[in-house]
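Just one chain follows, in the form predicted on its own, and it is written as structure tokens.
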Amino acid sequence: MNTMAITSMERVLKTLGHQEPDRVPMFLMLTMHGAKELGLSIREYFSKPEHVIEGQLRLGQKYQNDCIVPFFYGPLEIEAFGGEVIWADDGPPNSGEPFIRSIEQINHLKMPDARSSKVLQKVYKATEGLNKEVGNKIPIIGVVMSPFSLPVMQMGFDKYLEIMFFRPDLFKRLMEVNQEFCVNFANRQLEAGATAICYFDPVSSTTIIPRETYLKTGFLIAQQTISRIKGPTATHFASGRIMDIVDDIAKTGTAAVGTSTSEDIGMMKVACKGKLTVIGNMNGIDMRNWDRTKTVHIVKDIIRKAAPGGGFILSDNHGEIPFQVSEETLMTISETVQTYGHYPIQLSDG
């Protein structure tokens, strides 16, 4: 047996590469838990990029993680034009009224500037700080909205819904001041330290629309951006269903995919073989309530159905796990990851 330790980022381009490594490769998407382990708010915690680098590194060495997130809330870039952000005590900080009140506004809308932006700094001095403690030894996931789910939080859904259908002269205007500052964020990231970015696209899922609607925009827009983006990107749906576009996905040029609980782990494991990674599919919200007999048979269960032959990282299926997840159901998590993803996988049915 070859004993010589790989690291984290070394477990997972070979995961990429659609190779087995060592082990299953684990991504505990852990953006509020850094509060926990400073004893602060999450308001407080999120107020400054040395809290989420310490946050993050007591994190990554806890729990054995193999990637660290310096992503803040998923708002932050609706405060970066200028949007409200409204805070909760025990969860992700959400986004507050629409800003873009009548969509007649969006042909004066302006693209606020992705590098000097004082709320996307904080990203920008985590990221950089992180990678200065963890160099190419960890990789370091950057976070971006894409162009084409932006808008739900800006004008909300019904709004949106209107120039997407019937107002493709806005919809056009829309996608090319959201495409412009999603470049930029995404590349000031890399520029920062990122190794990757993730790129969120909850709007493209088949939860959200059919797949006819999907190739004529998120789809295309998804090109168009990603090809832009200066550096290796993972498509996220935000726990939305995927199976129906998998192979259209992979033509965005991205290489992994998030998947939702509700689709099943081994199936899309097929589907995406050879061309996307699969990352998933714990499910967040059931998880603040498994017990560690529960938590053991469920990562037990996605390893023996997914991790063979590699291009498999185990993760949540949203994006993000909850505050309310507890320290033991974390642990026993990584536990089970590093007593039964070593490769080969030797698990059996039932």
The other form holds:
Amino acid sequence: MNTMAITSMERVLKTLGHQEPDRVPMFLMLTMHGAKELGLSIREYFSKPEHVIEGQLRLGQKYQNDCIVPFFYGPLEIEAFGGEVIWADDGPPNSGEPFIRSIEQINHLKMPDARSSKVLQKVYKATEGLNKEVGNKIPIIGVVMSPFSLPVMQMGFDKYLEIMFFRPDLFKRLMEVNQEFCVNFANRQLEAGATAICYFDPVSSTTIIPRETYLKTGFLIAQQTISRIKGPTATHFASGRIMDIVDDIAKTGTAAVGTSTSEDIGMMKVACKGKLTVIGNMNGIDMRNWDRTKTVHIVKDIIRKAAPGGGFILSDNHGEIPFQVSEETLMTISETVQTYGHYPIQLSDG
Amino acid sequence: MHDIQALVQDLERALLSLNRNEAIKIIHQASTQSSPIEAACEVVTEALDHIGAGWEEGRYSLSQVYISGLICEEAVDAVLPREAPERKDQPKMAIGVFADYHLLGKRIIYSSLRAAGFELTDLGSGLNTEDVVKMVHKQQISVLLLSTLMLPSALKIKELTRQLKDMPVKVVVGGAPFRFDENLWKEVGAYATGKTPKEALEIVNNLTGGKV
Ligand code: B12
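Alt. form predicted in complex with the partner chain, vs. the form predicted on its own above:
All chains and molecules follow, beginning with the one already shown.
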């Protein structure tokens, strides 16, 4: 655990207040790596909350991580709706055949009770267990899929775009169901001991929809949903672009944003200054190829551009580091933050 | 006679505002030119190219790329039915989603290539190495387009290209992992990769020597 005078929680809170803490906070968003720690398959690992508790504690300690992530996988919410999940040996499970096969089914869609849902109990138990262990020393980040992004897994991307643009009646109904589900899922995680909720909303990024559409859809839904979540939130776009909607995102009530490697982190910091804490933006997919020199170079470069002034958390750009990324690379990231991440930042160009 | 460039601009505008009827009208207008198919395909391809390039540069979004492709595919199908002899005389081409179940990337590339006048077989999704090797052999596929969304799925293409090594087939890959790791296509032994429908079309044009 952290031996420094200040705890991860204090460090993160100070940075969220747009001030400089002792050093740059680091969120290594590790989920599947817990299975490696415990010598289990990914599927076995996620079958019990005890595994996730143990895995997260070990990972936190190993890398001096400034957060704990009791996140299982996105399609768990699909399981809660009765949908299927397809497992892989070397990556996150994916949602299977969409359970909304014809768009008219939306009219009869039943919302599972997120609080009592059997599959979601795993998340609540893991969160409770982790909270018992770390108390309020390390922030515990609960995760929800946004009501606006979940439909891709519920009905497939093509059908979803069709209702978003051409069937406002069905779109509205689906958003109502998903919103209720999301708010309950988030609030139950907060009750279980999550410090904050990460609201995953990649469909809102301008990679997927134009700003005009966002303002009429994802933006309003985020505003309404976040206002009903009884704790702080960060919004993640899973490496989708957001530069053109930064000011809008700030108006949804969220405190921080996950940013993409496709956008310049220095410019992003300027755009978010005083409004949103920037989380990012290491390229998780490319990270598999990084050697020590490249890792140190990238981490230093991001810190130099985005850390001064606080309001910045070093992390990957998707909110989940691929299973293929090695322990050595993760360790190098952590060491580089410990070495070069102390405030005031003293890194020069090049 | 309409000026082709003016039609391209009108079509692009209609597509970006998701004005389906207007877009179809413009494509029909283009097809009343001296060589209907060439004119329609040229206008469509250019408009879709601009939109796809705009996505890559971060100006347009994927929903615009997708819906534009669908509208154009429908309109081109009307002037150039599936069995039309004018469909490009081309080597056998197929597209599928490898190891994944996410259909949108494939759908976009499929629509755009068809809108440009190519014909290709849809192999579906969740494909594994064994299935694909059999399909390539049986259907004598010589251009195989594969889309993936998950990194592990992309990495599995390496074994597929190894098994296809001695067959006369060119494997073209695409999807998010290839956009975030520039060298991944080489690592998995693919012939080429593309980030947008425009790039997919360029690769296919080069491979088939096919200009309308
Ligand atoms: C929106 C999004 C989501 C949405 C919808 C995803 C979906 N389609 O199912 C939601 C919120 C549901 C989601 C969830 C998850 N996601 Co997600 N998501 C994204 C995001 C932002 C866009 C993905 C997308 O659908 N794009 C639309 C498609 C059409 O784009 P595309 O595949 O790039 O295709 C274009 C080109 O690449 C090209 N192309 C595509 N195919 C082909 C083929 C050929 C031959 C050619 C030439 C070109 C070509 O043409 C297309 C148009 O130009 C990406 C990050 C990003 N910036 O791209 C992550 C991303 C896809 N997600 C990722 C992951 C891991 C997940 C999860 C598994 C996370 C988890 N642990 O639960 C879940 C589960 C997904 C599931 N379906 O089960 C990773 C996958 C890579 C990896 N790390 O393994 C990505 C890449 C993020 C990242 N940077 O790591 N996600």
